[in-house]
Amino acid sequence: MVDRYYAELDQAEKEKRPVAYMLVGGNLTEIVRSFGYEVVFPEIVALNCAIKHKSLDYILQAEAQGYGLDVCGYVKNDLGLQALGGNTPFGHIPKPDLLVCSFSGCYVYIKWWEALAETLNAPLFNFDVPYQRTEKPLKEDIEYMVAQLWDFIHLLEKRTGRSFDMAELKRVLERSRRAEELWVKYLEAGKHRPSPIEAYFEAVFYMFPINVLRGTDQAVRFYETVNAEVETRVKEGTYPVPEEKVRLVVEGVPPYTNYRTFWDFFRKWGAVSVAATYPKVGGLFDMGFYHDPSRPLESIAEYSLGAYVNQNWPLRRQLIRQYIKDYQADAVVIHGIKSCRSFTAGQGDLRDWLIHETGTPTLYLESDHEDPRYFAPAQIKNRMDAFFESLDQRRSSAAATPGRSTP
């Protein structure tokens, strides 16, 4: 799917097929797709360049043009990239024939934009999200980010010369919902005893689809094929780890250059992630909200406003508090970014919430996404192990003294 998807982007540059730019957070892919353009992700390529161990080499090239250290390792790995014509390890990375910024909860992703705009001669369409700040979506809000996508129809109209068909997109939101559903089904499996799924190591690969192929059958489908997977693996007793002994609710962006490392560092002591934030960075979906086909536009705007990183942090710690007890969590691991402020920013103050104001065991590790230089894995084992350690000594002191429990 992966591999098709990079074949696409490729064939639609030597088609000359537009193609747009878009962040992952409250993105606009109904839209952009109904009237024909292909659609790269730079965060999602990046992160595959992580994996394969080649973002290192673009970091670079992006430093020796002058960005420093603490810039994001997505904006480096992006702009040294282009620098290099294109090629990664999956495929050629087709300039963009229009950039859209969806600002959802992160202020680098305007400089990124403006710095593509400005090195590649690309268009650019900024589309403005406020913070949500309340549980429930201002109608002001609403109807200031409405507007916006009508001048965003309006310049698509323009460019293509093609009309806006609103069926068209009601028809793409349509399976855009039925995904959306089936990968909330997915998600809260992690709510079983033990979990079938490992809802943040396995889960940033299963969502891949809801964030770069929403509104297509390729994406329903999909999560029709995982969500059988994981009903098979309850009936065979077949689980991310062999015998779950910890279960987490994980915050932060994975470490994609020793993805497997630290993923190898949780199964050690049996622990598994039941949820996560990270893979809600495209949309709250296990919250309740889906696209609606009778309110369009409406509902993309809501969508928008409610990504992940788009949260104030009251609104996030009552979520990670509300998974702790759904899912029924014995502690919780944030993973902070050295050059991601918007996620990270607020973390240290998450930590000691967590343990002081719910007694919740928690732990916070740092390292960064894109670049392996900052990533010490004994440095980050030896911390994990300690507090695996200690939760183990916590249980069998709550198991020596009745009447005692085990936060």
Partner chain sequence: MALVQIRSPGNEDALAAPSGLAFSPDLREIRALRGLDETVRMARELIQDNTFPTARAWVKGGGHAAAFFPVYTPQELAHALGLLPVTLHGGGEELEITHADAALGSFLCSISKSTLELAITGRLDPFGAFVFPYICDVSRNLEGIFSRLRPNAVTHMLHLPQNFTSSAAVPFLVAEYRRLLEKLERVAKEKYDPSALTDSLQVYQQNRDLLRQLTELRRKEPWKLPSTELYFLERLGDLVPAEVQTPLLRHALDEARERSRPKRDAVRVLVVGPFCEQPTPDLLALIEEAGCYVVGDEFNMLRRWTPKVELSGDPLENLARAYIESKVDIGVRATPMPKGESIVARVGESEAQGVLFLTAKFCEPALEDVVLYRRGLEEKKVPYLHLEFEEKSTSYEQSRLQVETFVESVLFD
Second form
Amino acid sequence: MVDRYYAELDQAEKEKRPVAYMLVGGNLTEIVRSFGYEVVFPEIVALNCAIKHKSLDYILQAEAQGYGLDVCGYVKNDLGLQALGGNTPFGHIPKPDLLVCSFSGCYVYIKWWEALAETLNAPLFNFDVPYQRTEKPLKEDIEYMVAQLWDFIHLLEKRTGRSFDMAELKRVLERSRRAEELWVKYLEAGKHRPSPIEAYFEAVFYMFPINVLRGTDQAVRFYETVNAEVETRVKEGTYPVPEEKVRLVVEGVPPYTNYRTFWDFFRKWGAVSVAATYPKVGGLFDMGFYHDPSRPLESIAEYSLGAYVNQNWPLRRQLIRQYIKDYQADAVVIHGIKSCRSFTAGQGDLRDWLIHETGTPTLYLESDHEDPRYFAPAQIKNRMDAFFESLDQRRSSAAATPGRSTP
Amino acid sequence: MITCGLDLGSGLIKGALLEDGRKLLATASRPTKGNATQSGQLVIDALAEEQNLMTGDIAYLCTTGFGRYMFPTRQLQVSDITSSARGAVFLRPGTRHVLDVGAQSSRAISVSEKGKVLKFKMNEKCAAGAGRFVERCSKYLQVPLEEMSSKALTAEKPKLISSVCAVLAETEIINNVAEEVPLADILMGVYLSLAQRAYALMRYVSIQPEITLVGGLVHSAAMVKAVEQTTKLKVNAVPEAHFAAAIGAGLLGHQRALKLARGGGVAA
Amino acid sequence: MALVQIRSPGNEDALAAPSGLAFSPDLREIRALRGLDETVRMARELIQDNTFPTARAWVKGGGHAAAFFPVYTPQELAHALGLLPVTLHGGGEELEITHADAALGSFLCSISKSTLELAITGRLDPFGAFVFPYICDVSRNLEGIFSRLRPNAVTHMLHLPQNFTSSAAVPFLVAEYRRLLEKLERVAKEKYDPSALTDSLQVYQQNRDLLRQLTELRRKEPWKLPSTELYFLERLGDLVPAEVQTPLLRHALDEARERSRPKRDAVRVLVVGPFCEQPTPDLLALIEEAGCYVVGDEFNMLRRWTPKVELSGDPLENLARAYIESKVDIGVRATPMPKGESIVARVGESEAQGVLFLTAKFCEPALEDVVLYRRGLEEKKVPYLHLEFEEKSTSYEQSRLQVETFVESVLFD
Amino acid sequence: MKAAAGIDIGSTTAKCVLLRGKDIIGRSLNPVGVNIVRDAEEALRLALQDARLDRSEVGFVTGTGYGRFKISFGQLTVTEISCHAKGAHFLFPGTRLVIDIGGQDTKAIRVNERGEVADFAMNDKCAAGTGRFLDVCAGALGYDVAEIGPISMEARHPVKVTSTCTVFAESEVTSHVSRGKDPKDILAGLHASIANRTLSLLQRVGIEPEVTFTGGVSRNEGMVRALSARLGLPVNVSPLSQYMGAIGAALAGQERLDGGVAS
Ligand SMILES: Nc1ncnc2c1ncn2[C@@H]1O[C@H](COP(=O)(O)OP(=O)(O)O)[C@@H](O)[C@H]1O
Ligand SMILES: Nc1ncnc2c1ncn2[C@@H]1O[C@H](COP(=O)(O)OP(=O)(O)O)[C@@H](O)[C@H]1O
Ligand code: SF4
Ligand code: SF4
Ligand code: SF4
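Output the structure of the form predicted in complex with the partner chain; the preceding block shows the form predicted on its own.
Next comes the full complex, this chain leading.
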């Protein structure tokens, strides 16, 4: 499906269809697509480059332009790639006709899109999404966002010469909603013991349609197939981790440069993630939010507001606590990203809170999502071994002396 | 008029004697040990002796390098980036890009045809990218410093060092030895890693031929080869380039002396 | 006059008994007018005392204080409620970080860590409220950590709009300010009164006018007012109410104008980047010593952000509108015009010969802008230098070398 | 009863301990060089010699430390984190917090009343603040690591060392020397700077008495004192502290032997 997406982009470029660049968090894919745009998500391009071990070349190119060591790897991957002509191992990335910055959850978004606008000389629309600090969205926030969405729609009308079709948008949102429900069904399969899904490593691959292809039939069909597969797994007893020993909640962006190696470290200990926060960067559908065709723009605004990293720490903590409970997890693994402050700043405090206030054993690991220079396999493995070793030990001694709880 | 440039480096004090800012008369060096003023004086004495001069014959003394403020009888001090650039262009007039790899730091400098610094970049906080690293490897691997380069040149499959930390890189090297990677491959890996770090600096200031290597690593043919391989460009390396900063300081001293003689100038 | 009344040897663990400078609740020791050198010295001492002596004195006298993280926060709101607004500009070079690392992470700017360290070690106890603007992800997340650490204090993450063209931005910001006001009311135990806010706007307007005159004097005749002095004069406003700082500024301005000092052969530079974390005073001094005149900078952007706030009409709306309409170009807001053009224009306005990018290590907003700025400068052949700094550093060899080279490259031919 | 051997292959040294029941009957310490397999064998050989024991008397070999995967003749590998916890608990049963400072890393380990790891944290990023840091700085001042602890304790005006990088700390040390600072004071500054960095690591797991200090750096009295002062708590140190990982490994092996696993 990913291949098909890049082929589609290629096609769009050949046919000279307009291309918009968008960010995953709080994206406006439904509206933009309804005006005939193809959409490029540079974050997804970047992570694909990392998986294919190409990111370092682009990063070094960006560093030669002056981007410092500490700048987000996605940004450097993207700007380096642009400077080198946009050719990736999986296809050519067309230049943007429009840059849509959904400022939802990460400040770097603003800087990144600014740099793109200046480098590629493309028009930029800033969709300002307030940070979510209360459980329910505030009325003023929604009003502010809806007003901006109308500005945006008018901009699109002007640029494409098309007029906005609310009925069509509602139909698209209906399909979004279908896909979202199916995705949630998939995620919640993690509640079974043993878990028929891998809610981090596997879900990260499956989150592509929910972020990128929302509103298409293709996305709906995809999740139908996935869910059928999950049912077969349950029926046949074939689980992603054959012998489930530890159930984990995982927090943080994965190290895409060493994705397989990292996953293997978990499998070796029979550890399976039953829930994870990262697949919710697009939106917290599993917490009851769905796009709503009867309140089209309002629900789009709520969607943008509700992206995982756009939630403040008290809300993030609450969510993780909920996952631990609902998914009967034994431990939490936090993966900190050196160059991503949005996710990472405060994860140490989260770790402290998990251990001391919820009594959940928690492991903190650190590397980078894009930059292979920061993945130290021996160090990471050592930490994981020690963590699972101690978990194992405490469990067996708790079993030997009943009535004593593990600290 | 005879001017002297004195480069008080962290490992070595280097001196150069120039005539009329045009002719390089002599160079000399001494290790930096103990009192910088004394070691510096030793270098000046050696230069004077070689040319049969009295110290008083030196019209102007300009210092540079890490210890440029530590030499009380100087008339002027300039930064070693400024002076290396001048020195490199003096030695190789076509130079537009200077790479200076010294004991503790590496710098890439883009220069005008007159040797004026246009842009420069030095290695960041991490100490992994400079000559001291080669010295430590030489100690660790028990290969004399002078032989490091020639051994490295026999490498067939250089083994790169991935660690960004100079200290952890040592551990990595030990692991390589344990895994029976040939010594030459490890050594060439050291130079290539240095060259790669340098390349990042060079790209930052934008690379333009000709490139001239200055600083202590000019003596290492392996370093020259590594930089050429990494940048895919030809690199000038002449032995006098170890004295580039001292030469540059001598040149700037000459300029300044002329200005003073003419009674003008406010620079510095 | 003796300013220093109690001075502890900087013993970390003796914090239970607050150390440092001590003042009376009306800060009358600070209000007393004195010569420029004395004012600067006093400001410097105050700033380097990380136990917040003015806030402690204020609270001891029965008042309440609110702390604001940089860069822009509408401190007028706190002022109107009778709170002492204090800007948290990090822990300075003396503070040892031992607790905060654990909560944050390794790859973060120092100011975030030192601010947290100040809180953990009890130095922020005088404050009843903590406001963090959304200037970057770090500042934003810090609010969440503070809310856990200081459950009894009020904390607020202030969402400053990034869409400056939307007609809904002002109403949104007014609503946002109202939310903040409600929280501050709880701390102040006072109700918001629009006419009090109008008065506060006026007090701040005067303060900003003086600061502008001072920076203007420095731009024109930098030898009369070195940046190291201006810096402390400005930062005094971090710790004392505007009406206390203003007369001191006026006095300083008069004296500086009258100074006769020789003009040095130095390079005029515009300093860009240190809008949040602050370099050490020694680093600032080094820049001038090595042959620069700083003729423009990004310190203390708080007071430059809204050059003029309308005084008639609804004060809350005026304050919000002034923010939205501001044309400031800085790393922590969406850009009003292309960065490359903007920096060239700023160089022109300050008549600088070059730009010195002085960015805090790990400060992403500043780091990312440097690239775009650089491009603009290179096109116009304006020389520049990029230095990174940390709140705490004692070794300046590398910085000195680079600044000297930069100066030499401009001065020598 | 057969003996259990624990071998700890660290970044700088290989340590081996032989345990029979509750008694440490032999031990050895040798530097690791380029051939880790051989160093491990050597460590075991030396320990056997120390205990006057024959190889056949050893029923179980456990490896730990960074080089644990290279101990091809062992039956089990355990991370040094678990081993230091176990070892510290064995020698000081009241231990709740272990500080291990070795050649290239520093670890803070919180242990429960059974000597199991409850939580741990390690230094990241780089080699700053580790044994290597002390080695390099000692070298820059012309001392041996074994001397610097006692010397540092004679300081009267410790200088401040801020460099976070081992390599740059070396040049900071040199520049203090050239400015005429007393080596005692510089050393005291270095020790204080490591103590401070270690404290911040300990904060991650939470500080709880009793505290036991292990790893090679615990042999440095100056460091023990600096840490204890910074913590405001007494710190357990045993003459066997550097062997703690190996002791833990041997204990893990002993458990297996008791559980009936034969070699
Ligand atoms: N004869 C030599 N053979 C090989 N390498 C050398 C030789 N002399 C010096 N070097 C290298 O050069 C470095 C010193 O360079 P130099 O430019 O003199 O530094 P500095 O100016 O900082 O003292 C040493 O660290 C070493 O790696
Ligand atoms: N006698 C001693 N006095 C002080 N420090 C010592 C002594 N012996 C070793 N050390 C320190 O211990 C470190 C090695 O510790 P160790 O725990 O053996 O490391 P590793 O397990 O990583 O090899 C050395 O770097 C050195 O700083
Ligand atoms: S959320 Fe993190 S990874 Fe994503 S763009 Fe922001 S900084 Fe980069
Ligand atoms: S990684 Fe190594 S070289 Fe870099 S700062 Fe740390 S100790 Fe120094
Ligand atoms: S220094 Fe930079 S990264 Fe740090 S809080 Fe301030 S603006 Fe954010």
